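Okay, so here's just one chain, in structure tokens, the form predicted on its own.
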Amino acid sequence: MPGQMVRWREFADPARFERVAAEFILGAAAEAIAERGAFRIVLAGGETPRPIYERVAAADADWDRWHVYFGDERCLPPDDPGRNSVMARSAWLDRVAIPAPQVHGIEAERGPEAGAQRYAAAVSGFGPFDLVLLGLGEDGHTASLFPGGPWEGVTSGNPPDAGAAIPPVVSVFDAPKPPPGRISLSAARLGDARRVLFLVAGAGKRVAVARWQAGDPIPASRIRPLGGVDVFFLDSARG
């Protein structure tokens, strides 16, 4: 598999980081709708994207052409504030007119296996996503793809078939951060995208960023779209 091509952009000002990221998302949407009539985006969780989502929500966009997916979800009740979907809805999705059937949540309340099986159907039947948004953990994880997890060797079939495709959605049972049960798009499905944007913020991410830049095989380095990835890194402590 070819290596990952990364375009780095560092920011010292949070407001500029948020504005440029929101413009990146809205620009990708406008381009996709003009070219293909629809925009398929995968959302990241955590707190870093929240102010960016709020900026996007305030924009004038063709919301009826947007189709929203999630990179991962925690196996918690549907309205639990720890779920990525709850954050995304409060910051953005509940504020705009995206048709409800076009917001494809992960049914993580069903548990890692059943939820993953159902979400695999939701992300199948079409080609590349137009834009995938991802974050970066201090250990180098992205979505719920943690270092050393079984996902790194997962293939379909039992026993695994070396010639089989990696499933588009993986079950996580032992995440090192609570809750242990998660559902995540696979590295291959996350990388099947026209654009991938990592949103990284905070001094606590410096070590992970340095490892990534040095070529260490952290999980984030496994996301390998043909066009490469963009990384927006906010480190306001250096400003």
Contents of the next structure:
Amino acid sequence: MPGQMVRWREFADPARFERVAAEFILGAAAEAIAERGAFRIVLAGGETPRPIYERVAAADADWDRWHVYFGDERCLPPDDPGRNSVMARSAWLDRVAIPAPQVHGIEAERGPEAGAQRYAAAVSGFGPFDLVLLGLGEDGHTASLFPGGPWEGVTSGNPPDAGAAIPPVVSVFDAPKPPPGRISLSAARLGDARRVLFLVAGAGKRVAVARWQAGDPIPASRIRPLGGVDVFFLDSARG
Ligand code: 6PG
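Alternate state requested, the form predicted together with ligand 6PG (shown: the form predicted on its own):
Zooming out: every chain and molecule, the one shown earlier first.
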């Protein structure tokens, strides 16, 4: 199984980190729409992407060609401020004219299993995503794929390893980062992408980044698209 090819970019200035990340997203969209007439993007959760989403929302883009998915969702009520979808809608999606049927939310309020079953249908039947955005936790998790999770034995690829029965969506019941119940795209489905961009910010992520660079098998290292992954790391404390 080939390893993960990683292109690292480190930033000290938050404004530049946000600007370059927004340009990366908009550039991927323009290319996909020019080549295939549509842009399928998977959004990262957590707080790091918020200012980047706000910048993207301010751009003039062919929003009617965008199809938005979520890398993971927390099992909370639909309007709970802890939901990744609530952050993405307030920072971006509610500010632009992406047709509502093209925003594919995860029905995490149904619970990890029922919600995962419904989301599996939404992310099946088409090929690679054009762009997958991901975050990185201090323990090396990404999306809701945590160390030691039940998915660990599953490799990823683009497309997933031939023959392996790899689910596109996984149910999580004991996430160490609250809430415990979550729904996540699998490592395989996250890696089934033309581009993957990790958005990582803060000195608190230094250890996870160092482990990743040292080759530790953290969950983030299991996302292995053929084209490799890009990691933008904002370590503003380094100055
Ligand atoms: C979640 C996210 C998770 C997040 C990382 C980083 O639901 O919590 O999907 O994977 O991206 O934990 O979070 P921050 O960007 O807030 O540090």
